[in-house]
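A lone chain, given as structure tokens: the form predicted alone.
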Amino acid sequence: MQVAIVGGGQLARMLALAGWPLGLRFAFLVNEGDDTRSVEGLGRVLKCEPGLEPSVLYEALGRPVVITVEKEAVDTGLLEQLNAFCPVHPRPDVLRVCQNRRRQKLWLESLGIAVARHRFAHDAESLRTAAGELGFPLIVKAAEQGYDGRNQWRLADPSALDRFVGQPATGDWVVEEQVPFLREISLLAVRSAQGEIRFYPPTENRHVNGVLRTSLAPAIDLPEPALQAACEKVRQMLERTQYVGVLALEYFVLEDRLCLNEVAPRVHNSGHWTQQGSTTSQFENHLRAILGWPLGACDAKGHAGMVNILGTDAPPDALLSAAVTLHLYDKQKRPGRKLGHVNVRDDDRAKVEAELQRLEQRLGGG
């Protein structure tokens, strides 16, 4: 059974590695110039050429039974055309909403989901208006092509705003208040093509310079009523949009409530712990979901954590232990690049936390 994945990075790699034991085979649709080392040997890699007929592309991908994505930055128009030949999950219209922060904010508000106070801006004048209404400090985010801290700016005061507007003349920005959060967590939900919905336990995340560094699950000491309310809102979102696949949602934790920051319509870095820490990994469950198969259990087996390997060597003999597994992406090294991750699992949470600290110290800043 053939599955096509749009993208050739580490998430596509881990989807394929999870699918091979299920008897699945894969093809990868990538853009010219993409680094495809992560998926070499895991299936056919096809370059997306302008003007290629969707029917020809579908045949070249091996006539897949379903097409999915590993990233938001995809050609949703092309996916709409391919949807005539086989299902595309998540739906192209949902991908189109999620790949643009402006559209995403409007969508979330229409669903009644609490997000940070924000304004939209496109030039110096509208930026200053937004700052006057929101106050400082504030966060400016490019509407598109922003991830891992890229194309995001923290403006602490009016002088920082003056410096910022002196650079780009125009843009498409979402301007947000800086939320005084206590912690950051993520929720991973999965809905199958048959309508079955499951949630993984919430994951506590720590970012450095906008990049996820460590995750620990299950997150503890959360405001339980707020968590239950968030899960119910996500369930409604999945059902209303007929979403299929894994959906990742990043939240700010405040004293008594959760504030949704961003949504990712795909498997997610903060869910890598599920590879060893859950009965069914996020990658296997995403495949089960898009194929319409029964979903696997999303329980946490004790406590689990993850540390990203960012731009540094990861010698197995220095990282591995009885509780640690290593996942490398076969990428060329460069500063700050995600080259792999290590997962930790143990029944004792304190041991997991200690191991995460050891690994982070060993890996350094990257």
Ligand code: AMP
Contents of the next structure:
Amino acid sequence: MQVAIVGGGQLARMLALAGWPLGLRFAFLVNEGDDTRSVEGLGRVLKCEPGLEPSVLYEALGRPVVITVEKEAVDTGLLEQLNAFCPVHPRPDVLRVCQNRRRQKLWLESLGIAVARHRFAHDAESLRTAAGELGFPLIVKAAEQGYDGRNQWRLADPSALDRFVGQPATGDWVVEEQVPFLREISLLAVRSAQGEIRFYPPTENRHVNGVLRTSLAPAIDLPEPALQAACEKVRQMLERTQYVGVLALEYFVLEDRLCLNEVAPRVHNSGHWTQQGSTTSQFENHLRAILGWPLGACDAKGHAGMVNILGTDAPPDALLSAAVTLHLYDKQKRPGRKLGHVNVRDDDRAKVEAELQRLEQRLGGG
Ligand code: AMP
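Show the other one: the form predicted together with ligand AMP, since we just had the form predicted alone.
Every component of the complex follows; first up is the chain already shown.
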């Protein structure tokens, strides 16, 4: 059975690696210039050429039974057209909302979900007005093409704002208050084409310079009523939008409430621990979901963690231990680039925490 994935990075790789034992075969639709080493040998890699007929593309992808994505920055118009030949999951209209921070914020607010206080801005004047209304410190985020802390600026005070408006004259920005969060967690939900919904246990995440460094699951000591309410909202979101696949939601944790930072309509870095730490990985469950198969259990097998390998030369054998599993993406090294990750699993949480610390030290700052 053929599955097509838009994108050829590590998430596409891990989807394919999870799908091969299930008898699935893959094709990857990539853009000119994309680094596709991560998916080499895992299926046909097709470059998207402008003006290509959707029917020709569908044939070239090997007549897939379903098309999915590994990223949100995709041509949703093209996906709408391909939807005439086979299902596209998640739906292109939801991808379109999620790929733009402004549209995403409006969507979340329309669903009654708490997000950081924010304003939309497009030039120096509207940025100054936003700053006047929100106060400092602020975070300015480009509406599009922003991930892993890219296209994101922290403005501590009015002089930082002066410097910022001195550079680009116009843009499409979401300006947010800096949320004084205690911790960060993510929720990973999955809804199948048959409407079955499951949640993985919440994951605690630590970011460095806006990039995920470490995850630990299950997250503990969370404000339980707020967590239950958040899960209920997510369930409504999934049902109302007829969402199919894994959906990742990143939250700031405050004393007794959660504030949703952002939503990713795909498998997510903070769910990599599920490869060793759950009965069914997020990758397998995403595939099961989009194929309309029964979902697998989303339990946590004891405690599990993950550390990203960010542009480092650490030799693999220095990272391994009895509780550790290594995942490398075969990508070319660049400073700070996500080259792989290490998963840790143990019944004893303290042991997982100690291993995560050891790994972070070994891996350095990237
Ligand atoms: P994002 O690209 O929105 O996922 O942001 C990356 C990271 O930057 C988050 O995980 C937080 O650690 C931090 N961050 C983003 N937005 C805010 C905010 N409004 N307040 C405080 N920290 C933030």
